[in-house]
Amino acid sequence: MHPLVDIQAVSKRYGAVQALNQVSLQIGAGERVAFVGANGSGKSTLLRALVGLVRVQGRVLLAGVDVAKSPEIALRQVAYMPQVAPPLDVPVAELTKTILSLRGVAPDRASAIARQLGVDWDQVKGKALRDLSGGTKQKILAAVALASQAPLLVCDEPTANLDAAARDPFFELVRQRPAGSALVLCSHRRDEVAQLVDRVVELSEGVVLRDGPAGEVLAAAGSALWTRPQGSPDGVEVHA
């Protein structure tokens, strides 16, 4: 049987910057994995390669299907929660209905999850996503991703814009996902990593520095892992 995620000798260069250098790793069904590292380590590029957002050398396979060659098939396995919401001029209710209908999931599942995260659904459902606050956008994206029931949930800094009242419900909703489902997240937040994953992959200068049980890797990792990127309030990394 194929691993759910199979990253094979993946490299990526941005001009003179080698963001990833021959990275290989596998993630099986049921695993919960965090990519961590200092700013510029390559973790965000690796996460984006996983969901087909950047072209790379090497191969990324999801359940045995090459993301670059057959994205429409491979990405059926994935629910993706980006850190920064796209500026979509479409009502929230219409957006959630469209996305979840492609998954065969009732849209009221997303609205129920959004309410658990503190969203006043009746107030936001008719508003365009781009007109909402950053925190509300992230809650909507989280609700859609969690409602989709995809085998693999991929999250980029999932609680970066969540208020304190929404963080614990989000952690609990992730923990409630089926035992066979997998989670991959990129995070600068130690508490988030400690609560959500059992395996940590630490990257440094585009290569895997450590890969192992979360407790061991977190104990060995330095404080630089938890430093927010400078000059970017939302934590977006350009070359990482």
Ligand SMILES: Nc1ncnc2c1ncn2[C@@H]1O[C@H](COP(=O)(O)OP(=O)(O)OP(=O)(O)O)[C@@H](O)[C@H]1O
The other form holds:
Amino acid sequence: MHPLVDIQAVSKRYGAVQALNQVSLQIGAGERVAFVGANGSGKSTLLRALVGLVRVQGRVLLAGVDVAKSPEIALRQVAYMPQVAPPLDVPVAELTKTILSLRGVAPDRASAIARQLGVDWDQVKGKALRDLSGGTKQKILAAVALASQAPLLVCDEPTANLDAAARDPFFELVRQRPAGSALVLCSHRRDEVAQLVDRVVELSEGVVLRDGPAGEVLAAAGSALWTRPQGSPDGVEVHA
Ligand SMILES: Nc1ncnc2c1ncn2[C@@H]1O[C@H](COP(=O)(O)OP(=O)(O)OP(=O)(O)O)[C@@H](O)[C@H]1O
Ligand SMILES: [Mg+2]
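Right, the form predicted alone is done, so what does the form predicted in complex with the named molecule look like?
Okay, now the whole complex, with that chain kicking things off.
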């Protein structure tokens, strides 16, 4: 039986920058994992490698299928929420309908989730994705990713631009996914990591520094990794 995600000795160099250096790890079905680390530590590059958006040395297998060699098969497993929304000129309703119908999912599932995240669907459905505010774009991407019900949900800083009113509904929607579906996210928000995952992988300069149960890694990781929540000027008064 193949693991859901099998990252084998993955390296990525951008010019002089070694973004990833021989990263190997496995993630099983139903596991919920966060990649954490300082800016530039390689989190997004690793997520992008996982969803076949960046060419790497080494291999990434999803349910035993090589993402670089057979993306159209491997990526059936995955829904991906990028850190920065692509500047698409397509109206929101058309975009969600196209993506979800390819996955055999009813498009109104995305509009229902978007509304739960506080989106005024009737107001945004005819607008181009690129013309929405950063937070609204993120809510639309979250709605599509959550609606698609893929076995693996991959989210790059999913709540970084969300208003406080949307954050709890987002956490709840992620928790409501079926028990067997896995989650991989990267985050600078300690609350997000503590609420959503069981396992934390800490990256530092493109290598895995720590990998273990969320409580242990969160206790060991430095407070400098986290954005500072309101009312916590030194960034340490966040509850795991
Ligand atoms: N397309 C690119 N071209 C050149 N360098 C890149 C590119 N993408 C990433 N890098 C470099 O690779 C390193 C890792 O970047 P990455 O985006 O993976 O970091 P990150 O951990 O996601 O950081 P952040 O917390 O800021 O989102 C950085 O030094 C970055 O400048
Ligand atoms: Mg990033």
